[in-house]
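This document opens with one chain alone, in structure tokens, the form predicted on its own.
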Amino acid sequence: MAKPISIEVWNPSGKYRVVSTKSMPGTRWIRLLTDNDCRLEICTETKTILSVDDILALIGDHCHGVIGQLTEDWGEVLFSALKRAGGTAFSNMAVGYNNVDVDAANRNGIAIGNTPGVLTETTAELAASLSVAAARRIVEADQFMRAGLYDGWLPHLFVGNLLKGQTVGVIGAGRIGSAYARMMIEGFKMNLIYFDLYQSTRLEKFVTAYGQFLKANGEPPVTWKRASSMEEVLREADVISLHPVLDKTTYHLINPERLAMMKKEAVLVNASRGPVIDEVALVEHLKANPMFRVGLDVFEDEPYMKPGLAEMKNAVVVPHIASASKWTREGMATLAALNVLGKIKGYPVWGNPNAVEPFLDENATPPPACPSIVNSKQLGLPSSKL
């Protein structure tokens, strides 16, 4: 069994043993655990992704809870080991939990935490950044400059797409999709077309009100339309951002047929989940359509890209950094720690996991609750009345 190279220990005499499989941003999450009688052990192994054997070694024979990462494989082996060690809680430092076998956690009585409510604006900002970078060919131009190739202004040099007055398409108008839409509409005066199984009334009201404001100031109003199908968005939008959940119905949502529906100079952005795009098909589409551009934060087989993608000049690729603002990452660490601490302490589950501001106020004591437990109903955990 593989042994982690090193462990950093905080509060060695603490009553409750909590393990973090990675060092996380900030120090508040550490203080919250150690101030509540937890012995915290942080794995400082240099490898990026820990194996199941590595995590088994971390859990050991006595462990009350674990804070883990989206890159780890949490299934029956780890949850049964955590149960045998006396543990009752695991929390991803992530809003997603595709790496977690929730049924296995339920069988072993392990509460599964995640960290929603803190990533919305940060993720939307990254999607907006990718949209602008791809549309205006910023990465290509940056590389051109650094290579010493610029020898004067030219009429055709890195001509890209104007965003103002164009149509932004959003597939999945939940919290992040709606925040992205507002940024693109208010920032670039784009019109909106969106597809979602549920009507986004708040987003529609925002666009209507902003359109009225523009009209009152002598400018053309922005408009919105709720599409009857995803294909309608793909055909009509100039910039398309993907914000669906990942399940069997959204796997390879973007495939060869749907890529062919898009405008030849469209921009496609994905900061949601990698497998919603057929990446092999995307590479072929980028090769065949040099004015079609894409901005990607996530990939089908992370940490790898499909062959050929790295060579595509019409692709902007970044390493899964949508949540990588200081405030968000420190907030995620805090929420993950409080999920584990709350379960250890027997606290109820917070009533609204998307309204987590009370847990993030550094000048106040967090509420006595678990911020977000995704399998609370299956385990019969009580809800907070606060």
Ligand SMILES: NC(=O)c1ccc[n+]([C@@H]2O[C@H](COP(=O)([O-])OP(=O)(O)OC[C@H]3O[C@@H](n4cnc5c(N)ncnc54)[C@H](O)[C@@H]3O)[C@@H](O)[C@H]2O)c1
Second form
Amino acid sequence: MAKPISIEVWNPSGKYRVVSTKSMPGTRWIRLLTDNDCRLEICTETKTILSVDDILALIGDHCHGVIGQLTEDWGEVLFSALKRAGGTAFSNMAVGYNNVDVDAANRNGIAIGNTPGVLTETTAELAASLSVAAARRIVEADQFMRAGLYDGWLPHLFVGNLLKGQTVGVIGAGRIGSAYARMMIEGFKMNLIYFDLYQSTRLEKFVTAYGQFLKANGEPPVTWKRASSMEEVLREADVISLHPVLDKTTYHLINPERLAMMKKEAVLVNASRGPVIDEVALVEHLKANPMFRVGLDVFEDEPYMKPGLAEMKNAVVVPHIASASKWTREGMATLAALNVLGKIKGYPVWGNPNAVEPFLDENATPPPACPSIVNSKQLGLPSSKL
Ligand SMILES: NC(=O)c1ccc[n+]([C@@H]2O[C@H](COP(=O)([O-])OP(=O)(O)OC[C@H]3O[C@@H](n4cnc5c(N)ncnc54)[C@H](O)[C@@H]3O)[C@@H](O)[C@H]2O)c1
Ligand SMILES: O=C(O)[C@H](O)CO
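I have the form predicted on its own already, so could you send the form predicted in complex with this ligand?
And the full complex, kicking off with our chain again.
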């Protein structure tokens, strides 16, 4: 018998039982579910990361769909339990779904939702902030100031790196990588080198057009280059930001050999997933190269940092907050709820997961569709014609 777990219940007489493993920002997502005949149960356990057993207890023997979090391990055990409970839908409240075994979901006929688009600019803004904070040593300088060590302006005090005219390197130029690139190029007039499995034509056109604008105004134009290898980016860029998905091809993409290829004074930023960097190797590299700096939003073994990282002055570290703006987090909750609701109601899947704005308009009824289901093809789900 599973142990009891504390929950808050909304609309107890609702026909469809939907579970959210966490409380999420905003109330629109709650309203959308309860107005559509869902009995919503929100887990109110105070511990941050729920175990598989905790989630099994939440699913119980009757559950139509679950909204979960990236900290949870969604594999065969949970998907088969959800299927036995009559469920067909799960949504991560995140765009990344490396915590989900999609094959296991497919075997159990469970649709997997995620929340792209609503967090693109928000996440890119944090990556840009980490780039500036690391390049200009903002956190070190702040700590120095608070420690009462400032006794007057000095020519050498906290000298960092100028971004203007330098090269920004992006690995993974998808939604977030491209938005980050545009911010750094337009904001700091940096040149771009990027590596992705696919060509980012829109990004290239943007840099070309901005370069022409600068030239017409008597300034040196910015340039772009699509690298033929990741190594080319690592060798040439002054600031490198990582934005790929986490999978077998990107696990420990930054390893000792690749760290050694980077400029001694480079800035490396990671707001994708922690395991993209070999964090032990990174700590060694930071120790050996005090002018090399990093800005990290994500860590290999969250919530932990590898030994030594916390002591490194050349590292700026924040706790996985890249999507943490009120509007964004409320939007993520809405998209996750609509993914689950849409599947329960038998709605088709929205045609373009990069254009989810119609679901986010507070003053309109959302379209009758699931905003983003990553395994819709495998499950043969219909596509929305809207
Ligand atoms: N830190 C955070 O809070 C936060 C917030 C949002 C997203 N993320 C992470 O960022 C990731 C990217 O999100 P997105 O919306 O931009 O996704 P996206 O799918 O638009 O972009 C990912 C890009 O990575 C590229 N890619 C895949 N494998 C690669 C490889 N081996 N080498 C180079 N490029 C490769 C893809 O071609 C794609 O263009 C998410 O999967 C998630 O893990 C983190
Ligand atoms: O993948 C995601 O969406 C993030 O890590 C949380 O916003």
